[in-house]
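A single chain, nothing else alongside it, follows as structure tokens in the form predicted alone.
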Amino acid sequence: MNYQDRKTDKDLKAGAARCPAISTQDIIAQDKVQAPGWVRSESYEYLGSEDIDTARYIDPAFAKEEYDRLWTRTWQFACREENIPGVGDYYVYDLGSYSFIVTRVSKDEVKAYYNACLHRGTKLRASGTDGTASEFKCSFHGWSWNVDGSNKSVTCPWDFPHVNRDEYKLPEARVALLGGFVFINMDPDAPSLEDYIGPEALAHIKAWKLEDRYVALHVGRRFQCNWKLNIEAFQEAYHVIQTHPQVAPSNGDANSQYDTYGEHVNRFISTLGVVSPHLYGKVSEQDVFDQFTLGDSSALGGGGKPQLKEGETAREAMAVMFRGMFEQAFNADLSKVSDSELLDCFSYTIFPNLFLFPGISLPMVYRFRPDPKDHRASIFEVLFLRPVPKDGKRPEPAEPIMLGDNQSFTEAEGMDPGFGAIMDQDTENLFLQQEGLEASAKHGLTLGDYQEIRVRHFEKAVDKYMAMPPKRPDWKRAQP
């Protein structure tokens, strides 16, 4: 009996049935160079199986709550570390009509000043920029505050002897550093970043050491759709066989593993080098393999189209593959990393707009805020993460790249054009999907209880936020 035949067992209880295919775990069971025990681990729980109302996606109205309710509140990924090395470097990171002035104060300090001119409002720095400054000055009356924060000066002092200085420090988020990430949130009362994330999350973040990766690429555009179902619309694997389809020969995406860690932690793991499901009886363990060298030597060093020995997987030689093409092109020692953390795709999902994904074939970061001037918008950014190499010379950052609403992320310097085409993919989608809710006479999202999970785990979070009252930042409260 083949996949397609098979079904599901109906007297399951809700939330237990899976797809009959082998399972993730299984897969990785049969590596030859073992994964670690946060790849071998499951954490899922149902969560109910009722629509989401479609109303948070389309009303104005919800996204401007989101700004005061949700935003002042959560864990925020800024910057990296590597975007401001030395004291005095800063980055300003913006999120709606909020900015913030990141800024290393000492070699293991950093603070988040927000980006105001505590005399008449001005932007202290322009949005998207970075830099080095031994002060912070406003170009408009010229008062100017140290990197410390501490007020500089005061232009014509004799006027202002209602300010005092001492209290005029720049106002601050609260700043928190992992795995070379620099996080920040607009509420004093917020728990810690480790709180937020878990202690099981946070041990599987601590153990890739991303500390130990540099920014080789980063490249934002601007979605036509909301924020969250920018966000959703990778929280899952099960829209690979319709949207991405030139993908599925060679990817587990019905049978893939879907993880919640807390309130704010999500995750899947997406195994390649397999069949799909969908494709079982179609597609040979050779085919699998041929997608992934061209179906010539290319990929390894010439001799003819490479074949597959007598009884080995596609998955295996791509392991023996991949360790070799990464080491040469990283200049890094990747023995004791394991086939899975080569291969697969893991994604983590850090509420509310931060993606991690520590495998090595797929090391990226993705980033999304919500377009201040247009709900209906949002602002996605991917940064791939690769190994610093063995000599330990951390590489300069990449420059951002950031596309034009019309173009295609082919276009950008660097960006591999197979994942090009898959992320215009997933754009063409998104809009539509925004239209088709404003159009549409059914007012609710209807979720798969397993292979949609992390949407309804992180519409949970945004339900908890958004019952919560207003909370917008105070100068008081935020001074240092």
Contents of the next structure:
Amino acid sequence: MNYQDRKTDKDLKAGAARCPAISTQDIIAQDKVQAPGWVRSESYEYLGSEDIDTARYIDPAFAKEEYDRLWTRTWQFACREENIPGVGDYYVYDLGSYSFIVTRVSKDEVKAYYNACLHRGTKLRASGTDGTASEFKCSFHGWSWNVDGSNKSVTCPWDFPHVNRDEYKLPEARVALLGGFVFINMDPDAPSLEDYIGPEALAHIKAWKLEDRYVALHVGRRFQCNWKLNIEAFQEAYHVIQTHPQVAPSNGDANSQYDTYGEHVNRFISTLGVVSPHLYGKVSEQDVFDQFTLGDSSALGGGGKPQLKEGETAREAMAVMFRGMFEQAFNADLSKVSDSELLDCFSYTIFPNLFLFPGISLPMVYRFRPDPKDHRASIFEVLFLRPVPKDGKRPEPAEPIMLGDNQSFTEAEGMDPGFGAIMDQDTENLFLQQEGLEASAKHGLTLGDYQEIRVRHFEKAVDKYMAMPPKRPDWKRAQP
Amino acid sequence: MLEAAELPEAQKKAIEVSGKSVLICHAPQGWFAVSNICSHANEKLECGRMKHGIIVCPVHGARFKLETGEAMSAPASKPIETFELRIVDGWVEVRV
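Counterpart to the form predicted alone, namely the form predicted in complex with the partner chain:
To see the whole picture, the full complex is given below, headed by that same chain.
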């Protein structure tokens, strides 16, 4: 291992210290198939070292205010375009007490309607459902809307001379499409999704072509912790050595790279096929090769892992092996994909609640939502995105599997057992953290300047929105 | 009742059997015969989306499992009737 003592001097500027080990960029630079520019760049900014006030995680009043200040102003992942491929297909997206019917109104246009009848407020479609409609008819009194949102009928119109049907179109949230994802935003005054993400991160996302993937597995579970604690557990690799010791022999955890982009996007790159700096000198290259974890190990087939050749590194062997097996398993052309994209864990947060992992071996999307009835609980979903097969025939997106509160991720049909075990380890920490914050005499989180920069960056965005006045949706302004 | 070849996978067809409107469904999960009438408001299910072994009422969005008829979401709470189905010599037969 190319070990070098890097930047541990106490005289360094705040935030400049790095793990005394080979850097992520130096690991990737040694790969045979070189990585693209979005991988080979760094964008760290020191954002301070002050504690983060813990009231935001434990105070129900804070959670209530989030609904009116934060969630009503931010871009959120509602569904994948593949969930609504045809005109009239719809998908109900819920966030707290808010609910939207996301529907395709033409080949290239998607709308998101507030999911409530304009008569007496009944939901036009039940939460958690999807389907196809030629109209959205209220099940209570039968008022009805066309798929394009215009009012189709008012039952007994003679009794509603005061209702101008042209003014009773279904109110809309804003919609933006990117990478096969449908985003919505309740704020008519919010910046565009492109401006919200910013040019650099937007270029990364566009380069991944996630529109050419499909949802192969979708699993959700309720976590016993505030939604922000849930998110922040996945924003650093600092916890790997303690929480996931089985992963550390094959994961560059402490020398992972952390970046921030504007106000709403941050990421880490955590290399795989290299040993953790915590374990230097304790494990061999063969150990690294034997212990790597895949998000989807079905691609391995029934065969075991072979022995490394003389002088071959685990990372080199894994790159060759992954390229072949993923091409075969997914019937996809990966010849131009770099070793790093095949192997490494790229985790991007798009504020407030979306994680994208554009890699091949760990091809996940995470979504986090608050539990509307309990500020101490949150709803976590993981979606695995596989490349669409070479023949271009897109498989149906997987039906979501919602686990019970006490179920293991390993119980979800199709879930890789190794990955499921990692998710369970994270789950077990989180309720202890929620309870610990409530029990603590210390009312602030103390964060590492580098490895926990994503947590600080995320909470800065929370602070920004929570400093704004409440902004509730206005149905008149939300009409087209 | 119906030639199996007339109904490719992912297709469905409503037929009248002994005075009942029955929906024959050829889903990727198999063949199913269920009532074509939604248990919520008696609307016809034949134009609803069929996916993942579920039929969705196109009018109010109630969802039913094709295998058991179980109501899976509001506004329906009662199941729809299901019927025994078999394929004999290329013909779909339903016991009503």
